[in-house]
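Below you'll find only one chain, the form predicted on its own, shown as structure tokens.
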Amino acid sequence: MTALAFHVQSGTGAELFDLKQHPHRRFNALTGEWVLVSPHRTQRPWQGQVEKLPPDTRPEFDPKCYLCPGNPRAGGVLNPSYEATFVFDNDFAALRPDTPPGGFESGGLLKAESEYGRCRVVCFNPRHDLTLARMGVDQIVPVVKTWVGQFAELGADPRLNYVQIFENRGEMMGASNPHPHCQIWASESIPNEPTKELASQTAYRTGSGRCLLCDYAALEERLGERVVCANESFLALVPFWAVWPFEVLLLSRRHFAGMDGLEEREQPALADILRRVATRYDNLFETSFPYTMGFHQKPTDGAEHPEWHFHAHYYPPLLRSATVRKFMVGYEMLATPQRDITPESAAERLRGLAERHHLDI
């Protein structure tokens, strides 16, 4: 019998009930939330919505894109000729350091509040045609050191309180250019799902002296099943809760709070787990994988935040091909979060995917 299958009781006697066949939901111990797991879904059949991927065909130079170097951005900013990152205030942004304070309220009711902040984009590389899963360790440790840095000097902001890094990859995900970049908000708030894993992780430390995600890390690389790829310093795994077809939870094996607590000797060992998580994702369908990732991290708000562990979500749509994705609808968006594809089968498949991209072999 394996760690997903025990016996309940039933009406007619004693059943064994696995997790692998039956329906069930699962605790997100760092959300407080559920997850329904419906793993019999798998052999429904399709016929809904088929995407049509275009071949990752991109010149290391694009005249066209305005994050290439020496390119025009909106409004005619030139960028300059960079050799490896680039960062920028987003000419489009969502929050603004002129926000004057101020709010609305009516009745206890009606309520608003400005939002002050900042946000910037950070671009990978100057060549066009490089992705995370294409660069080597030695040109993603520059993006990792560009990450420490921003996190320093937005937190240093007073009133900034929460710094999210993130990074949309594809068109399916709604980025809207091709070059490999992401993007950095900062914010006077602490975001929704932050203040989810604050309370999760500040309760789990309260009742028991430990930290949730030192001893979630642990029971993981213990069980083995749903770890995807690991070195010295970092753990990618599916979460036992993950919701998206083939999430994947990024840990760090030292107990830090944030980009400021990321030693020097671990900013190759981030980069080496990244460009290997990436570079699973595409050879799982052999494609250039579409995902949302961000980094979570401890609020900038003055606090020590013990209770915080360094940790990076990985949310791809992508359910059974390259051109088959899953969107939160119907149930999902009236009641609870719902996945077919057990995070055990998922990390099995990602697990036994090669680390050199299928574009190398």
Contents of the next structure:
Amino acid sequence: MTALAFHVQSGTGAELFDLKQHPHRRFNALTGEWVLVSPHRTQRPWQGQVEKLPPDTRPEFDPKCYLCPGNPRAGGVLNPSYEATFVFDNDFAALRPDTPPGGFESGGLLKAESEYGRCRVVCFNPRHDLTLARMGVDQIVPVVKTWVGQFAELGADPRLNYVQIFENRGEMMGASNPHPHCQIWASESIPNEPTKELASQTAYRTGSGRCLLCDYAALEERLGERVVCANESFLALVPFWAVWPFEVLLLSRRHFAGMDGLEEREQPALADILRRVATRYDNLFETSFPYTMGFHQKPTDGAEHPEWHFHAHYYPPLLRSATVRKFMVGYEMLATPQRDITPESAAERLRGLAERHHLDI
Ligand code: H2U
Ligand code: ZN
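Counterpart to the form predicted on its own, namely the form predicted together with 5,6-dihydrouridine-5'-monophosphate:
Below is the entire complex, every chain and molecule, led by the chain shown above.
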């Protein structure tokens, strides 16, 4: 199947619009926002330094790490000597269950609402030196099972209407510790990004009777050019509307809305695709590739959410090397996000990489 291109006749003649050459904006069907794509700018000579970072070598146990087994955390609590995953309430929680209900309003313009919530930290593994890229599928499955349990437990609280599971990896992304871990923030309100996605998925379902991301996954699989890797249950691709240079969208093949709908046989498949995406990322610039990733699941507000399709986003900042990152400044802060390399060429590069970690070769 070929994509449809259209051209507009001008006074001096016609030129066929080409996604690979001409500045254009792309529509993000999930958020309803646009991204400016400037493919001609990749012809610019790059005169910056291409630096390599020393390999990410860490000890298996770090006596100063507040996530390693047996070590004290802030406030003095000792971590247990855990063997697989370990979950604890964040000692510096941004959302707290003891928040009194209430609000503030002034002049119709100043508005505030009390926000009830809980924040937790999940250690993926006792080993300080591991990352999802270097853990085996059998080590990642317990992480998946922990997410399933946390989503069910937090989602069952009638006052928690959204559960955000996310991993900040690398100093560049503000991660405070290299020990493999993620965070969970569960809130009373549905946050901004899921709210936009909820509106788009609902509108699509109302208009067509189908699921937006089921249709999108099928379309991308047919076109093939933005797919990075896949297994029997999941598809990893650079979305058509990607903002970050090597952004990835992870989609389940089957339609379900949250971790509670994940079948037992899909747990190792999710672990497999997480490992493969993370390994490809590390192999891209032979670094411990920084990113923020997180799952977008149905709100836990008690509604069924047939419109919602389980997925995860990876937002990595690196652009050209282990040290050259994309900034979201200037035009992007004031107007619209912009990218130079096309999602198609980013997908091609990611697709060409090995799934065996460069440090394990
Ligand atoms: P990040 O690396 O993504 O910042 O996550 C680590 C979290 O761990 C962070 O939210 C928490 C921080 O508040 N933390 C504790 O709960 N206890 C500690 O002793 C240190 C850090
Ligand atoms: Zn540690």
